[in-house]
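In the block that follows, a single chain appears as structure tokens, in the form predicted on its own.
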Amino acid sequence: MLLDGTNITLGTCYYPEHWDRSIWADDLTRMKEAGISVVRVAEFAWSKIEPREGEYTYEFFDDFLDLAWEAGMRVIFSTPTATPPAWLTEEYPEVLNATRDGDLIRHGSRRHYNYNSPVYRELSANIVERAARHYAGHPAVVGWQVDNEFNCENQTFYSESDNMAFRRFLKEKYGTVECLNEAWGTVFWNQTYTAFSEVHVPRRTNSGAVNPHLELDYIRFISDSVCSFAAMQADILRQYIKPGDFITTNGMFGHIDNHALTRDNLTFYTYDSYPNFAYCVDGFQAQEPFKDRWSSRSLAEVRSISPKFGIMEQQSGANGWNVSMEAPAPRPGQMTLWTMQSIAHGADYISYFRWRTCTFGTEMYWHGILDYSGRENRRLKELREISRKVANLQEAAGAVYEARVAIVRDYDNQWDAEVDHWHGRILRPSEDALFTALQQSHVMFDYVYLDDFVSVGQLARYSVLFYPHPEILTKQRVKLLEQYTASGGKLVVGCRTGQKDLRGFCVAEPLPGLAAYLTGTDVPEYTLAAPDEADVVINWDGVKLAAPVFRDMLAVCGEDAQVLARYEGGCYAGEPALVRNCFGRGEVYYFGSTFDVATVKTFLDKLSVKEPLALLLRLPESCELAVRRKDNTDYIFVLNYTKEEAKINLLFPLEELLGGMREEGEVTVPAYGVKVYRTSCMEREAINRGKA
């Protein structure tokens, strides 16, 4: 099975329905010669199995699977529910998604269905069962992908089926309409309901504003709908798959509790990694200052969802649709860099999108390894070199990403920051700053999502937790943080902590609400940062830190709390801006503003977690550092994302696995280059002791 800790495997996405049968065997042979051993198929091929309702033909994929088996190729088979066929949407238009105004989203693209149509559920269950019953026993099939990229294109749903399902969701959650009214504060603006039938998914309003508590529950409902649809398919597949075969899905899009989706339905999760979005000509997803390095942020989040994970679609060529997204071809070395970026973060399966570039359709400019002609090209040559390098890394299969710092998240706050503009204005820049500062300081980090399944033991792996702006807090989460801190952990929170309850209501008690005892603070006053007070700073032992976007005036409450920094300038001049509370054997830091890069770096320095491998090697900020550990051996990845050479300094001789040489002193990492060094934990400890 893939991701069993024994191999790092390369695969690709293949669409036999796009190509004449006469080239299938040659394509499979060329894949094998280039180091590919797995292909994914069928995610958009409903009509190849059910061309008309109730009419089934299995020969097409039978022939392909037989060829794959003969070629020694393993196959991931997909359920084709991401693109219902024309016969289905014409006969049953109720399966279509709709806009906020109720207009149906018509056939002609993809993901045009809704999860809650009873008809679509029935037809989807049927095609999944038919496919699984026929193909799951084939020896070439080793796993199944459920659907494709849940909530890609659309993460909101407004069909009549969604209306009815939303009401059922709310009735199950609240029981009575009176409890619903209380939970949503419907007395405001006379929104009170007298029956569940009066409740709708969000619709256009006069002001554009919708009850924020309705919207928060609506996002929770969407997540529940996705998870339910995935569970329906996974339950069917489990009846037919061979022992050892896996169930997965791919993507990572919004309005889904991907942790619950994976935990309840999948063997492991897979991600679709497209770092080249950062280079789009039209600016789509272009992120500064890191460009493609920002994909490491997504990979860290995937790792939180599924510690064992793979890449179902890894960028291999230029990307773009004929209607949007124009990005250049990967530069020489970038395909290797992006592959190693995924492996560095924990992926042991890398599948390239796609083998051949399609000559027609919306994605005819979304290039794969081969161009339209299928002839030998630079990317195929680079793939062969990647395969050679991956062969040198096989001993690292199953190694675990090493992090001693974590950014804490939860879905309630992530979704509330979408609904609440004030919340979003502070959370997004703080999370951007955290990632940037951690990367530039070469601090490996994880994301940890607080839910009912997280234990204090899991949190105790980290010496420092950043929970930047947990506006929504619960007693359970606060208790967990108290246990973590009391046992010796260090927790850093920012402004507006504890302002809301789980409904999204602002609490009617002194802030920071449930976190007051933990943080040892009171917040007597707070404000958005006014434009004419942009020069306000926070003085922390002579270090001047910015106080952007929002400011909490703090006060100490508790004998173990201490003011560390104060505001300078503005109406809060002289007031506390940073408080440290000694809690058990640990510490809690309440920072009264939004975090920028300089602020985060100051925390990393003062909390002694900056440059964790500084005694072993020195890197410029342009290089990412990642470490995976297995059996007391560390695999140290150094990735250069720039088009210039990077100079690193090895303070001790280290074996470099990709080139098979021992290196020491100043080493040059080529443009878009990667180094992977091996060292034992004992060697590291000896170095640390010797330099202490």
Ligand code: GLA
Contents of the next structure:
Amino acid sequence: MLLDGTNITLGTCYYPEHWDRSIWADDLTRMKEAGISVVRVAEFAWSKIEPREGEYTYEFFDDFLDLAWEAGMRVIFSTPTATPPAWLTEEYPEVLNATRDGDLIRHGSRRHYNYNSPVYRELSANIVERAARHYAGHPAVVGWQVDNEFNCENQTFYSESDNMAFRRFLKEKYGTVECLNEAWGTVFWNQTYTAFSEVHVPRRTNSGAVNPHLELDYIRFISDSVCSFAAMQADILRQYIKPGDFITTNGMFGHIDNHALTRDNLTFYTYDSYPNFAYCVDGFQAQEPFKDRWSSRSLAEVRSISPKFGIMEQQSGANGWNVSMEAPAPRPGQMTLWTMQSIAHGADYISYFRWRTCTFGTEMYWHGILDYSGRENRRLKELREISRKVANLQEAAGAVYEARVAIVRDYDNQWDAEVDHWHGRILRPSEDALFTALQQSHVMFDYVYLDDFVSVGQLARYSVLFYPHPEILTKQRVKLLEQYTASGGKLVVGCRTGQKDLRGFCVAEPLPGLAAYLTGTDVPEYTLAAPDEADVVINWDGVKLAAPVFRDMLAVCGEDAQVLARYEGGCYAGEPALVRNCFGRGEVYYFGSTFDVATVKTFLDKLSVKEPLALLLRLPESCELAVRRKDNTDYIFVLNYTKEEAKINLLFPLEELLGGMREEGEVTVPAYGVKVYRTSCMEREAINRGKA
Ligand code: GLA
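Taking the form predicted on its own as the starting point, write out the structure of the form predicted together with the ligand.
Now the full complex is given, and it begins with the chain already shown.
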């Protein structure tokens, strides 16, 4: 079984419908020979099962599954609902999504449906049931993928079905239109409703601005729609799958509570990892200084959604729709690097997108392992080499990513930051800075989403939590943070903490609202950073930190709080900018501004968490460090994303698993190279004791 902690497995995405069936058997044999043992199929192949409404043909995939079984290949079968067929959208245009102005988004690309059309739900339930009933018992099938990439390409829905469903969602949530008016503050600008039928999904307005509380609930509604559409499918699949077979979906895209989606419907979540977006020729997503290393951030997020996770689509070739997203072919070594990046972060299933590059269609330049002809090539050779390396890593299967620091998030704040510019301006740069500083300081971190399912025990695994700007707070979340801190944890928050409630209203209490007791801080005044006060700094024991974007003027409240740093320059000169509150056995830091990289590094230093393996190895900022732990053994990954070789220094001899050699002292990690060292925890403790 995939992801059962006993193996790291390689797979690929295959489209039998794109190829003459005479090549299937040979393709399967060559996959096996290269170390691939699982293929995913069918996610866009509705017409191969139901070519016309009510007419079913199962032979196509029957034949493929039989061949796969003969070849010793296991199959992940997908429900094909991401691309409804033309007969369907033509007959039932109400299944289509619409623009904000209500124009239908037409057939011809993919994901051209809305989640709430009753007809689409019915026809989807039917195809899922037909596929599951027919194929789930096949011995080659080991698991199911629901749909493909919910919310990819489009995360907003404005069809009439969505409008109706939004009203039902609100009625369920608020009961009466009076409560809805209250919750959205509709008295402002005379938006008051007298009936739910007057409410609409966001539409074009005169100023462009829409009621922010409506918008926040609208995103929650989209997420709810995705989750219930997935639940409808998962409920059907569960009735037919063989014991031990799994249900998953692949992502990860916005406007979805992926934690709830996974918890309620899936065995585990899978991620589609395309690090090469960082190399797009038009600069698309070229995040400096990290480029493809930036994908480690998404991998950390996926680990939070699903501690056990796989990669359903791992990049193996150049990007390129014929209309956008063009990027060069992966350089020699990069396919290995990206595979190891995923494994380092905890993925035990890696499935390459795709086996062969399609010769036609929008994705004809989105390359897979093989080019159009299928001839032997460099990437296939690299895949064989990867298989050999992964064989050396099998003992690490099931090992857990080792983080002592976490970045705390929650969906309310993430989504509020999308609809509220003030919030977005502070959250995005702070989260970017946190990732950059943690990576460069080689501090492994997890994301933790504060929801009803998180326990203090889970938080207590981390010695430090960064919750950069929790504008929206609830009593329950504050209580959790209080318990975490009281039992010895260290919590760092930034400006605008506690400003809002769950509706997205600003609270009418003194700031930081619900966080006042926890932080021992009062915020008598605040301001956006004015352009002519860009040189304002925060002086923390002589270290000058930037105070970009936004500034809270702070004051201490409570006996256990003390001012650690003050503003220099600007209107707040001399006023407190950083307060530390001793809370139980722990500490809370309230930083009055947003975080840049240097500020985060200063915190990591002061809180003694940077370079956690400094006694064992030294490595430059340009290399990522990741550790997975299992049964008292640590697997230490060093990943070099650059085109220059990197020098690292091993202070003790260590076994390197990919090359099978013992290494010590100065070691060269080649361009795009990876090292994986094994060490026992006992060895590490002895080293720590010896050096202490
Ligand atoms: C996505 C999809 C695939 C394919 C690739 C490349 O992640 O799931 O079907 O479109 O991107 O574009």
